[in-house]
Every structure is written in C-alpha cells, then in structure tokens.
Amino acid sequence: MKMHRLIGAAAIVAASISLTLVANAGTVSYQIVDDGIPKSLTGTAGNAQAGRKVAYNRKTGNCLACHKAPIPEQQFHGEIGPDLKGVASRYSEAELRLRIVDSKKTNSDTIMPAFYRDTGFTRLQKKWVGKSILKAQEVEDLLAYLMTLK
C-alpha cells in the first residue's frame, strides 16, 4: 500500500515538472485562419539567407532529409516529401507558415514533424520535453527562404 502511494506521488511530481517545462517553453501563440497562419510569429519578416541555412542544417530544419531543394552544394536530398522548388508558387505565406509550424493541421496523415509545437507528443526524448524543434525566428527565416522559391 505504501509503495502504491509513493508511485502515485512520484507520478504527480513528474507530471507537474513536465507541465512546468511546457509552460516555460517560450513558444508564442498564433491563430490559424482558414488553411494558414497569416501573422508572423515574431512580428517581423524573416531573413531568407538565415532560412536557407535552417533548411539544410541537419540539426535544425533538416528539410533535405525528406525534400529536394534548390541547394546544389548540399548532397543527399530526400525524395519522400514534395520538391521545394516552386513551393511559393503553390502555397501562400500563411499556408507555408502553418505547414512549418504544424503540418498535421492540414494533413493528419503526414509524416512531416511539427517544427513549432511543444506539447501533445508521445514517446518524446527528455531533452525535447517542452521544446519545439525550431524557434519562432527560425520559422520566420525558413518561411522567408521558402517564399523565394517561386
């Protein structure tokens, strides 16, 4: 009986620690309108050059793991996702922002990760609890780069 109470208390403490981490994650709120997020997460435009680096950096966006992109100096482009060449001709800025933030909002079957979500995951490594893959500025930078791909 005492062991059961200890396990229950440990679970409550673990849950409250997890909630604290999520509350301190630092993601900003956003509003989805139709099929997109029309307003910048940072209130400012992104930097396309910085966004290009986010796209090919294997530790941040890592877009090349799944997508081909007009980044010829990088090897090993993926073929699972659609080619990013011309993506700004196919989607609006708001639609692309939503796809970066949480692509499951537009396609529940996608395997593309939510790059700007910090809650609602299962089987998450401890180092990612309460954190998003990209920061708000990285989302805006990546979006600025993708908007150059007409």
Second form
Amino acid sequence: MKMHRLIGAAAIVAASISLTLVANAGTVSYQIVDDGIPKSLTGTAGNAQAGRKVAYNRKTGNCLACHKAPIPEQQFHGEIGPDLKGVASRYSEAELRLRIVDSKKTNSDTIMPAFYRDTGFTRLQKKWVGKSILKAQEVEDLLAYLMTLK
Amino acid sequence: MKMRQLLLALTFATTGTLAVTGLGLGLVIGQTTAAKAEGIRSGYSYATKETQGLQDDDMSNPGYLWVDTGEDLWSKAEGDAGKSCNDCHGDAAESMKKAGVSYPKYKDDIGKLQNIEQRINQCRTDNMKAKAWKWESSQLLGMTTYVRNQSRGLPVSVAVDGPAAPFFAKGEAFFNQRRGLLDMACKHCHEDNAGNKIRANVLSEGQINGFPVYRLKWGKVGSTHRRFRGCNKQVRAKPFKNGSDEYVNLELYVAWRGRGLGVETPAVRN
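Given the form predicted on its own above, what does the protein look like in the form predicted in complex with its partner chain?
Following is the full complex, with the preceding chain placed first.
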C-alpha cells in the first residue's frame, strides 16, 4: 500500500476520534490529538538552552520578530503576538508543539508561520522547496525552552 | 515653514481635505505632505520624527536629487523623432499634475492596466522613437519621481470600475494571498498589524502614495515594484518581475487602498 493511501485511511479512522495523522515529504509525520501533538517529533528530549537560541536567532525561529519573551539581552521584541512569558502555564506541551508545528491548525487566519511544514505554499523560493522553517529537533529544543516559561 | 508647504497647507485648509486641529506647527507641517484620508494613514505617520524631518524639508530630502534628474531629462530631446517630453507636454507643473494621482490606468490599446513607468516608456518608444528606459535606472526613476512630484499634496484617485474592475479584482486577490515559506499575505502585515512592531520595524499600512520613495536602507530612490519584490522576498516567496501584470494589478489595488492620501513623492522612509 502506498504511503499516501495509508495516511488517507488513517485519517478517515482518525477523524471519528478527533485524531489526525499528518505526513509531509521531508518532515516526519505526527498525530494531532485534540488540540495538540502529544508525541515528540524526534524521541530525543529537547535542550532548553539551544531552544532559547532558536527563539531569538533571526535565521531560525525569530520568534522575537512577533513576540516579547524574557530574553532581555536581545533588543527589539515584536508586538504582533502575545508575550511568551508564562506561556507554559497557559498551554500544555502538546498544545505548544502544535502551535509551533502548524499554528494554522488552531487559527486558519493567523499571521504566525507554520514552523514545521514543508508543503502547500504559494510561489515558494526555489531554495526552500521541500524544507520546513525549523528542523524537528529545533522544534523540540524550542519546546523545552517554552516549557521553562511558567 | 517653507513656501511650498505653506501653499499646500492653504490648499488643504480651503478644500477641507485636512481637518485643522491646532495640534501645533510641527504636526501641521507633517500633515501637509501626508494628508490624512478618512481612516487611512500614510507611511509618513508611522515614520520616526527624524525621517519625517528629512521628508518635510525639500533641501534635505535626498529624493529631490531624482526630481532634479527628471527635470533635466524633461526638456532633453532624444530618439529619432528629435523630441523631448517638453515638446509635447509643455510645463510639467500643469500637464503632469493629474498623472501622479491617477495611475495605474486601464488602457484600451493594450487591453490591460498601465502604470506610470510604463506610460513614460510608451512615450519614449512611440512618440520620441527612443529606447525604453530600464526599470530602476536613474533615468526612469528620475522621470517617475519628477512626474509624480507634480502631484504632491493632491489626493490619490484611481479608477477601479468599468474595464479596470477585473484587474482590480486580481490585485485584491494578490494582496490577500498567502505566499512563500512564511505563508503570509500582504494583508497580514499591512492590514491586520499596521502600527505593530515586527522586531525593530513598525508596520505601516503599506501605502504607495510616497513612491518612488527614498529609502535610507537602499541609499537611493526605488520604485513601487522594487518594494513589492522586497516584501515578497522577505516571506521567502518568489517575486514577480518589475513591470509584470501581477504587480501592476496589485499596484492599482494598493493605490486604491490609499485613496485620498496626498501624493508625497519623493517620500523618505527607513
């Protein structure tokens, strides 16, 4: 059975129990359960220190473009999204994982990019074809950092 | 207050375009060059005081170098017809006044929209028998800036009905279409988040009433389409070509979003 048919079948079964299986060409597949992705994308625990860097590095997460966060040594925090301070008290790890992986799954009109999606784009620049903004382990590192923001 | 700005202030006061609120001289000067239409704000109103100051004073506004270039070219005969712009159009202050507020426009002979750069180049190839100027060349930027400068302070007013309607609709669809790896549409930044900071930059409404603008980051004047390309690239989308139908349609929609704003060319932006 071809992969996409397997996914299709899984999605039909899944729909009834509020679970969707998503698979992208260059990214690992994951399951959405209710409002989150409960399982780690990599199985390797995230590193909060590395994740903090992903949050401010303009070439990777650049979350500070839109969010304030307790990263005082970095100048210029954006004011487009909510402050990330205290975000771990508002959301579970699974919910945060979904919001980083593909925030459009929770709000189809959001400006926030899907950080772990590699298909479905319009006029993508060649060098990004088949790529997601973040790699799976970067997502897990970022999550480990967000979970420290109680 | 400079003579030109004083005149503009008087014009607005008498036509009622500018509600005089007595907020002090500094602001009044600003609003003369950035006339505020109902609920619509020019990029000027989001700029820093320093940047606004550069724009307000014609002597320190670096964009005037391009106005001067255009003015020189206006009376220069070029091409096989041996004619200059001036030979056909005379005094630009009179003949070009309306041009700056009304492009892009639907043109019967080409069956689509034409923007001001394209109109200038059509005059060169058809009427002067001269070569079209390259997009972003100092000549085309100079002439575009000079022509639009003749409309400074007049409210942007483009036709979007009749034969222009289907092109306008395409421009609107472009504005609302997500693009690139960041998957954002123009509207996400310039409609939903105007006034909010994106890292160090304050997002404006993405209006084009000041174009061609002198951008400090570019260190020169640049066209509307250069700006569109930049905004497309920053969301990691493949930009369209300068002068492409897609951008001319988009330009009409964006001009319409800023209807009523005073032309500021050459505006100064970060």
